[in-house]
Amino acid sequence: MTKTDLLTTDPLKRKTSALILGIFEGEGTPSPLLSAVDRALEGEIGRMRKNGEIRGKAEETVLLPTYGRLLARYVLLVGLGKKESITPESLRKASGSAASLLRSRNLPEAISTLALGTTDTAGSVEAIVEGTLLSLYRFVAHKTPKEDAPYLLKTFSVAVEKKTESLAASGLRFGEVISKNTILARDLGNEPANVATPTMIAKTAEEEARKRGISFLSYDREKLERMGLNALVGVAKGSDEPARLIILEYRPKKPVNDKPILLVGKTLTFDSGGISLKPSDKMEQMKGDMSGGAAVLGTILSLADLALPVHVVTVMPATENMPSGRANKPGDVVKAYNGKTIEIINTDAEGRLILADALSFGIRTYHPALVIDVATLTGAVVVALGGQALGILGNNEGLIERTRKVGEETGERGWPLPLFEEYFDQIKSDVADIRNTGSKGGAGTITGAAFLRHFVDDTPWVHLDIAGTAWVDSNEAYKPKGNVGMGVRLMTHLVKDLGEHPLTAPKTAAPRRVGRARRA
């Protein structure tokens, strides 16, 4: 991966191959920074913004050869928009475009100055490396012959003033571990199914365990079944693929919480839909229906990379969801970890009963502070919010919002999606206690949580549907085509801010019992 470094000296007197400056739009003095530059190059930046050649308008690019009239051979123009618009995620839009034109001609080194001026030193410099090294990420595991080096530049700097550099080193950490485990998520999703199976990413996971100093236990599939997992047992049974349950525990030795953080990620490693069978159409992204568990396990590993002192579990229920003469039928009912039993009326709606037995089971057996489950859920979270945002969903209102807030702050923006006493009533089954699918037409993201709710008992909990913001059909700012790891920045932070400040807010109303009567 690229090396990264602050560094706190004139960008103007360092030799590289390229000067990373940020133009904003309609900007009238420009810094003294930029002033400097644009005599250098005698005039040059003044004339191109005179004649609309460069307007400053959001990743707009446009890279200026120096000729040696500075140090660095190239100076790279980055449009940043309106100055009172920036955000951490416009830097790391802009950061991860400038990376992309540095990477397509070559260019072994940078300076970004985009942090200079900025008002949060540590989240710009944070999420001007993550733009940088996401950007330049791609997955080349299965090309041949091999292609060269996937990063291409080498070195990048971020200039900081001096006296802002304690705050630009916690920055600059923070950016180089969620970039890194964010690329290990991305990895797994990319991965095909023939490669990333249940035991690879166990293995994965115990290896990267290892070497942190985190525990790590993976139960297979006949344990699951004597230990009453019946939902995700249920799932598996139709793939000859071995299921696992991975649990992963950081505890750091003065954690900050008595109870722990319970992240639950569904890690369903391929979804042919089982019986219920899918349609062929882009079936071949099924292989990222494990984006939940990856994301959970990008989230522990950087919090103990980082240091941070928050007591975590990860439960990670892990299987294909395949047709065969084992696989589960429509109709068939099947008794869950904790005792509920469960009408199966779609056989791809496998991801919450996977994810039930992992939330059950974690809340049992951990007895967690707080639970935040992610997963590729529902193909109605697209309809409902596109690609620009996942659905948040919940019992806890406080949590909700903790989690709506801290997706603004990291760039995988949320937005809460009711969970309605009447919601509850659409799983209601005629045989069972519940159903996987909704009775009526609608609102599949909100039944889907809806049918979660009944395995979370009182704690409080957070559901994050990621299924409209996982893959990336074309190249983005700092997301190329194919899984984004999406969930690792969001969590990470959450997690991080949970532990600094616990969480107090009352929890909203229990689901309704089952076969309750509805109110006049």
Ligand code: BES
The other form holds:
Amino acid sequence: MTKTDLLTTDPLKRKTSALILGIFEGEGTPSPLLSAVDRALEGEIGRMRKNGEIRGKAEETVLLPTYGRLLARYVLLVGLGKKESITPESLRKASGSAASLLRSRNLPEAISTLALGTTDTAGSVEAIVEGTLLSLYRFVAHKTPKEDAPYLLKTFSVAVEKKTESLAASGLRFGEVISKNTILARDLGNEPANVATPTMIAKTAEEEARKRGISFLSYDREKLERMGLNALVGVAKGSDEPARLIILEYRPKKPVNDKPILLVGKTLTFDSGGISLKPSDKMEQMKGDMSGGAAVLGTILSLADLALPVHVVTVMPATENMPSGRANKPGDVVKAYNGKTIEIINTDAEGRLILADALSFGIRTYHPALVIDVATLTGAVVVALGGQALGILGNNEGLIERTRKVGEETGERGWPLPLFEEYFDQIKSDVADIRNTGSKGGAGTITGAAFLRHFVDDTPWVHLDIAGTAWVDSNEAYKPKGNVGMGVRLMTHLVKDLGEHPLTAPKTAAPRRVGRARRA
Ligand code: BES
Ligand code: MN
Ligand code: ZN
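Please supply the coordinates for the form predicted in complex with this ligand, as a counterpart to the form predicted on its own shown previously.
Every chain and every other molecule in the complex is listed next, the one we just looked at coming first.
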């Protein structure tokens, strides 16, 4: 693993393979550092800019050999876009692009100067570290021969001003921890379903939990049957691979919250669709249908690694969805853990079945202050939002807005969709309390969430549909093709934020007094 550190002294006085410098789009006075580097390179950067050879466009990269005129062997220029539109996400993307160039040249060390002059030091340093480490990730577990092993950046230093050192150190720590656990989530998502089985995921969760003093529990099928998690057991019935309900609890010594925060992640290790079988095209991608579970796992591990004082419980319902003589059949009715009966119209709408039991079991067992569930739940969210945003739905406006805001800040963006009363009519059943798919076409992401709403009662709840964002089909700045490890960054920051600033009671209808008291 790459060693990351801070550099609080002059970056020009340190030997390195590559010095990373940002270039903004448009005119404007270059920073003193950029001017000094340009002088050392006899005005080459200025010339290139004048000729339009570098323009500072987002993610543009150029590698300039210094031929001994600087202590760094190369200067790596990376475009940052317009100065006024710089965000942690643009730093993350720029750092990802820079790291890809480092990789292609096999350069073993780098100093990034992109945090210098930014206002939010902690956020900038975190983004730079994440962009770099996440960009260098490759999934090579099954590649032979091993020459294909990933390139290793040995040391990566982030230059910061001495006076911002402690904020920078916290940003660095967040960046390292979140990257490491995002990579763990990516690995689980990229592993094929014959490797990342419910058993294997439980074992991984147990080992990782043990290292951090997180408590671990796992229930097998007999126990789940006895406890009445029949919706989960029903989905698992069609598969020969044993199902698990995996529960982790991180309870810090002095938690800031008196009731825990509950995280529930869909851990469907392979979704064939069951009897309502999916088309074969791209079915192999359904090994990633456990990305929600990987995200909650990566999140609780991050919270523990960062020693954040928030009491958190994660529940991961883990199973395959397969066709067989024992599989759920369209028309079957099951009684869920909370007693509601469900008519299964389409066995491919299995995520909501396993989440239904995981949600109501988690809520009844742990009495959380709030619950967040994350799932690759619907193809419809791909239609609605594509790869640019995850779907946010829930029963609490305050929690939805907080989620949207943290999404914006962390670059794992989401956008709210409505849960109007009328949508609930679409999941009424003729023979049971509810059915698992909408009776009319349309609004598939919403009817999925409406279904889940039946299993959370009045606990503040937010549902994240990551089916469109959990994997990418081609390389992006810091997302190599494959599983993204989506949600670890968003939920780590969201849970920290919700621990530090609990949800306030929903606004009542009574008018709020503003300024002077109103006369009757
Ligand atoms: N795992 C899928 C959703 C999915 C689709 C994830 C595409 C990633 C990419 C889920 O279990 C599913 O099959 N949903 C169905 C629901 C439908 C039958 C109501 C869907 O979206 O088609
Ligand atoms: Mn499905
Ligand atoms: Zn699924």
